[in-house]
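First, one chain by itself: the form predicted alone, in structure tokens.
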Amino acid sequence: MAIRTAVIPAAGMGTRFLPATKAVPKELMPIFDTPAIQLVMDEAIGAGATRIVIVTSPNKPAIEQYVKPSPEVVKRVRDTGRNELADRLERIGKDVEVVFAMQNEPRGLGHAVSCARDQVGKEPFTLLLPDELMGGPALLQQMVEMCEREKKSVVGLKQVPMSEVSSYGVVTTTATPTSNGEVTVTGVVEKPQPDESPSDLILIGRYVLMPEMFDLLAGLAPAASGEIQLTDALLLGANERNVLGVVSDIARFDTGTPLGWLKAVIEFARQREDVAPALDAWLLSLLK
């Protein structure tokens, strides 16, 4: 049961970066030098797959247009000497498939997915929102592996402070995780306040489903927003315990808001070599 297909959801109006989203995608504008899709399609690809299905929207052509092939574009990156990222691009379309579902209108994240269906198939996937960049792919690798084990679906975790909870999907689960991370997840609330939360560990947008939970929102009526939650499938997932997760201490950096961007854009060019080292400098020169 190897998973080799990826869902990239990136459909979605990107309002609160108002009015660069106007004319750009959020899941295109750059963290440094690299979109942000990018750096999902390379996790997704790290965790082994070969095909990634991005849902996107008729009104969002350049999502298209930057993962066409261009051998023009990876020369350009490769004569100013990043083979490492040209690379990367490179293999967008030649070994890595990419193919395109649509979500005509916002109805939700688990809509969003729903829409991947005819492309999956039968067949466990990962799911990655772009909104949410990791420090790599180990714990997606985890996460598949655990999958291809367990033969449920699982869903990456992470401890924050209550005060954040009210900004997620947040669990419970069986007992405490063990030594690798790994619970039981016996419940789902989406977003709820912090006086009311059942937990501190929220859903950090990483997922392997199984085939199945296309079923589970097929079933679903739409929340009281109009939309369909994958929150409310997770739920009736976790009720027969057929949901597992991985609580992780990854590096992971939330891109939803301009402010969490913005702290994204600065802790990836601080790790650049070629850059750290003026980045930190000029950073240092601001609080004298």
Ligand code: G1P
The other form holds:
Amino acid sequence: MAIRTAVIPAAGMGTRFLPATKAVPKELMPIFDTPAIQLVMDEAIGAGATRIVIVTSPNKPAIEQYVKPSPEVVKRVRDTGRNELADRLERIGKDVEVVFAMQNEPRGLGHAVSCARDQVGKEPFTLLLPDELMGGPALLQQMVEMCEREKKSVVGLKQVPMSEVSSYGVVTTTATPTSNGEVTVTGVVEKPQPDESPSDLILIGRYVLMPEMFDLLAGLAPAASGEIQLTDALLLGANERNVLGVVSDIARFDTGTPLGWLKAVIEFARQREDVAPALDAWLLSLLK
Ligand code: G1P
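Next block: the form predicted in complex with the named molecule, after the form predicted alone:
Shown next: the complete complex, the earlier chain at its head.
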């Protein structure tokens, strides 16, 4: 049961990033010089994906433009000596097939995932929310291995300060995690207030889902807002003890708000040897 398909939902309207998102899809906004969606595709590929389903909307043609193979762009990047980046760009559409599923109306994350059903088929798949960036593919690799071993869905989890839980899905789990962070999820609630939150363990936008999750999503009634929440389907799975989790301390950036995005840009730039010295000196001079 090799897990070969990754789903990336990218149909959101980017309201929090207006006016930038009037012309540029949120997923293409650069994290320093590389669009978030490229970083997320690299992570998916690092965890074994050979097929990527991007769920997008007809109003965002630039995403299709970005993933279209362009030997000319790859050559220009290679000519500047950035071979590793050129390799990453080159494999999209060559070693890794990219297909699109359309979400014509904004009806929530659960609905976006459902839109990928035909493209995914009856196989487990990874799901990566491009608002969330990870330090690398290690967590998703571990989750994929766990799903292959246990034949259950697996969610990525992280402990955060209680003041942050209201922006996320929050889980409860059985017992304490194993030494490598593995738990069984017993409950999930979407965006609770801190004083009502059952824990400080949040869903960080990385999932490995069994195909049965599509059936659970199909059976959900929309919330009052008309949205279908992935969290509700996860809760149904958790009730049957069919959802596992990995509690991780991986570096993570939530770029869902302009400030979060700016922090990610600075952190990613500081990891670049060619940029960090000048950037650090400037940051220090700002803070003097
Ligand atoms: C979504 C999910 C939420 C999860 C979060 C991670 O929320 O609904 O459970 O914790 O992504 O970023 P959104 O950020 O789309 O509001």
